[in-house]
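Just one chain follows, in the form predicted on its own, and it is written as structure tokens.
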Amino acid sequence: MENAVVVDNVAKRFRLYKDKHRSVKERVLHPGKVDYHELWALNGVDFDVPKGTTVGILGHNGSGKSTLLKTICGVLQPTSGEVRVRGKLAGLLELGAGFEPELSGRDNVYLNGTMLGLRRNEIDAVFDEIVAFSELEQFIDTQVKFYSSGMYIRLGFAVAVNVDPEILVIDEVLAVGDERFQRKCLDRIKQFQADGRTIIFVSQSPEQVRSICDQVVVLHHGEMVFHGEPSEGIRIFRERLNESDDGPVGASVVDGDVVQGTDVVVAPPMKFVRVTAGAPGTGGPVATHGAAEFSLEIQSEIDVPEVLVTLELISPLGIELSKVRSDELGLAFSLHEGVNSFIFSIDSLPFLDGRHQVNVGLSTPGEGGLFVWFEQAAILEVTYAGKSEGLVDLEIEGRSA
């Protein structure tokens, strides 16, 4: 398949000066070199974008995403390596890029269209469509310096998608503006996909990337750490984003002397010493609709004839997905002195991808019973290869009534 964009071992270096001398006087008074240090915003980034595909760029703040898109658009030149683009490219970079604040929206449409290679008569032909898409009819003759951030994005996106580009490059600007207009932009992107155009897309939302992208590139401190299927790329992105957290990572194991959580009602002579969540036997990531297992090890200094074990699952957005207690499942548990093990299992986990928090609790029947509650006992990592959005993947069937 022919490539629309080739990023060939691209590196980009910036010099960050500690105290740069700006005037002639300062240079005379302070001769010699100015101290600086080098920042490699990109280092050895190498991937191809096949014609007609949509590639998402993911990475934490400062990972080099915007620098990469500016290099692809030709705004920045790489320090080493090269970018090859085959086809007419339209780029929508950071807020307000390419706009002249003192000009009206109308004048900026013609200015942007000219920068993208259109003649005046070609801009005339699509001008009404641009204004209608942006929904800025009553403000089109107002100076854009009076526009809100949402109005900037509306006008910029409207120009970019109406100049008939073969390659559309979009930085994380769709996070600005109301939800309805974001959906309108995503619908236009999907129409571009149906037309076989090439799209390079940066978003802060892994869910957006998953729903529209064919491939994902993950950047981490300027280096490309993954290029491939969206589900695996999103998993690696979240793993890198959370690698500095104090909580469990990967197989989600908490080991050692785990103290009781902040919600302990009574400090009983027992504690959780090990909690794992993941695929049965491995503790690794679970695919959507795959089997999951939760293993709890509890250290007790006494025998307890009847205990209730609670398992709670929280989504990455903090939404309680499930909370179940052992007696509600018809399970009867007891504790003996020493280490006790309990296992909960799910045959088909419907959750979509993400790092889901696992909380566990231990109590005895009746009021005033022994109680231990442990927040963030483990992390359940779920991977999803589909395109659905939301929290769960429901196997829905339809028919004509």
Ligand SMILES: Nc1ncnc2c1ncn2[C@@H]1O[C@H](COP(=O)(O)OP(=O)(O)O)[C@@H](O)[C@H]1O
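Positions refer to the first chain, counted from 1. Heads up, when I say rigid core I mean the largest set of C-alphas that superpose within 1.5 Å between the two forms. Bear in mind the structure is a predicted one, so any value in this text is a computation, not a measurement. Compared with the form predicted together with the named molecule:
- Shown in the overlay between these two forms, fitted on the rigid core, is a CA shift at residue 337 of 2 Å or greater.
- Relative to the superposed core, residue 11 undergoes a C-alpha shift smaller than 2 Å between these two forms.
- A displacement of 2 angstroms or greater separates the C-alpha positions of residue 293 between these two forms, with the rigid core held in common.
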The other form holds:
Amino acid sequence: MENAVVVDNVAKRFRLYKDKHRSVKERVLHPGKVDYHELWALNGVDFDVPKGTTVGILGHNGSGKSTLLKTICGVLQPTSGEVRVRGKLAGLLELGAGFEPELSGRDNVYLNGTMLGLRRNEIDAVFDEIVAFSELEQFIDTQVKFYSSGMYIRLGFAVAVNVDPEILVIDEVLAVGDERFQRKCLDRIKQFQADGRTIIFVSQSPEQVRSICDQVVVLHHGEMVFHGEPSEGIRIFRERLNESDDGPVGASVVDGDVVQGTDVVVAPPMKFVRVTAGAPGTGGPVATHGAAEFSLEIQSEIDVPEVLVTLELISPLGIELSKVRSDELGLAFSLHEGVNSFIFSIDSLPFLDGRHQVNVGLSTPGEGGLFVWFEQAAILEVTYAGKSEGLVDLEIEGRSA
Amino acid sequence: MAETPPIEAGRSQKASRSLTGDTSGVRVVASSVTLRQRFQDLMRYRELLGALVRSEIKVKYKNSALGIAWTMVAPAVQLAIFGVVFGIFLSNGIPDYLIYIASGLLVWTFFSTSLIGGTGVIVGRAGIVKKVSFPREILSIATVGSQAFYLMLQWSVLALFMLLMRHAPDWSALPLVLVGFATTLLYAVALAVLLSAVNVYFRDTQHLIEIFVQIWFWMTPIVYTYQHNIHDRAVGKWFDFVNWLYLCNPMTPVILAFERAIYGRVTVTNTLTHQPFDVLPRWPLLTFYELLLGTFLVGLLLLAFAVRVFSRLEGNFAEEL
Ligand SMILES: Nc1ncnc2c1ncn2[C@@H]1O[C@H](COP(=O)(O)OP(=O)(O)O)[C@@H](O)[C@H]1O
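Same protein, the form predicted together with the named molecule this time rather than the form predicted on its own?
Whole complex next, starting from this chain.
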């Protein structure tokens, strides 16, 4: 398949100077003294983005996500390797980054649009649409310095999506703005996908990634530890997130999988062997307001005095419905060598119909604890005969008073 | 943070992955790109240049009462000072001295403000440089562009003034203005591009250039005449060398050309002694063109060098700012 973006073995080194010698005086006084250490913010990152796919980039803070996006956008040049981009690319590294506060919204639309590679007459053609999308009709001739941050963001996003890019690069910008506008942006992104355009998308939120992306790249300390299916990527991201920085890398590998990357792979001391979800006893579909049971079988090679078990439920549309951990429920679990069984139960399940995804996790408390995550461990099928719409049935009652 | 060595063996097995067969329209982000690619990128973004120049001009006068008229005030005051000092107190006897000095000073002011403004532009617009991707030289070039716009306004006022004074330019030499302006523009762009990049790493550049421009101003025959001060004083076998050295200043041929075309007189009558004397060298017009052409060609080399240096330094802008 044709690739829209090729990230070819990209590495980026930052030099962190102890103090920056910028003035002549200091350079003359301390000629030889260049005190810095190196940081590889990206190292051997190598993947393709086929045209028309949406790739999510996951990674904890400081893992190099922004650095990677900046390299793809051409704001930063890689220290080695290269990025090849085919087609017009619009980068949303920061909404409204190119705005000139003294100028009006109208002038800024033109300035920002040309900065993203549009011609004047092309902007003329989409100008009304930009204004409509940003909902700033009354303020478009006001100087941007008088805008609220929300207005700023709306205008920035409106320009970026209307420059008609073939490739859209978005850095966590969806985390800002009010919820209604966020949804509007997400709708726009979905429309982009439907049009067959390519999106590269950074997020800290696995839920967003799950609902939007076709592929996931997971970065960990600047290295690409995974590239592939979102659900697997999210699992690996979750484990890395919980992993302590000073603990041995790779100590928390799950259900026998070999984690891709360069880390040492240590055999897992415990893993999930069977996870089921459904009606108690039968394990079949659960009716709304019926009872449900989740049973987890965990095999351990060692005795563990205290473990925390996490249960997460995801709606068919990728929304996190509930996430609980055993200690929060006041439960104390321990593992013995061999197979252990745990059961979570719900008396009256409020969810409406659909195939809900069940994710489970297992961790040991404290710094440097182990963490095992099992994404898509089971499916909880719910049937519903009522008329309510939405995610849950609240059994609302009414009367006239 | 641990120092991780780069993965050397990582040269991918898919090393020859291509986007598609042909490579047109493919943008490459790497630690170095060719000069040709650089100029192609610049061409693609020429509309941005216009937009930046327009916005710079708009921003400058958005909140001022006199608006665009301010561009006239500073050079007018400067002209008046030189006019009073060298036209009256220390009179040098040049008739219509105001026009003589205006013909060089306006274009010099364009050049020097372009250099000073251009040097600081990348540091000054760090917000954009760190977040939006486009060939960053455009920011430096746009500074020169807006200065060129002010120069045009100032020149129009000068033309009006000359009409009032009934001082005609030398019409036959007027194309020199075009060639001279092209040369000045070339040097202004090349130096602004070069210095704006250097200034990111070496912030003193900004201060150094302000001082240097002062010295440069007096090394160029704007206030005084080339004829009086260089031609007359350099004698004997040193003449050629000093003269040659003086002409190495690229602004000398440019300013001489402007004076030749706009002031338009080579031999004039001294207003004090009433003796005829030369304010400009008696070269045929062709010599002016030759000098400008040579200067222009050197300027092209300088531009190529500047863009080269800029693209080398650009890679670390986002982290240095
Ligand atoms: N301009 C810079 N100079 C030095 N170090 C930087 C710079 N930008 C980022 N870094 C470092 O590179 C690493 C990756 O950062 P970043 O890409 O911002 O991560 P993320 O976006 O995943 O949070 C961090 O350790 C950060 O400190």
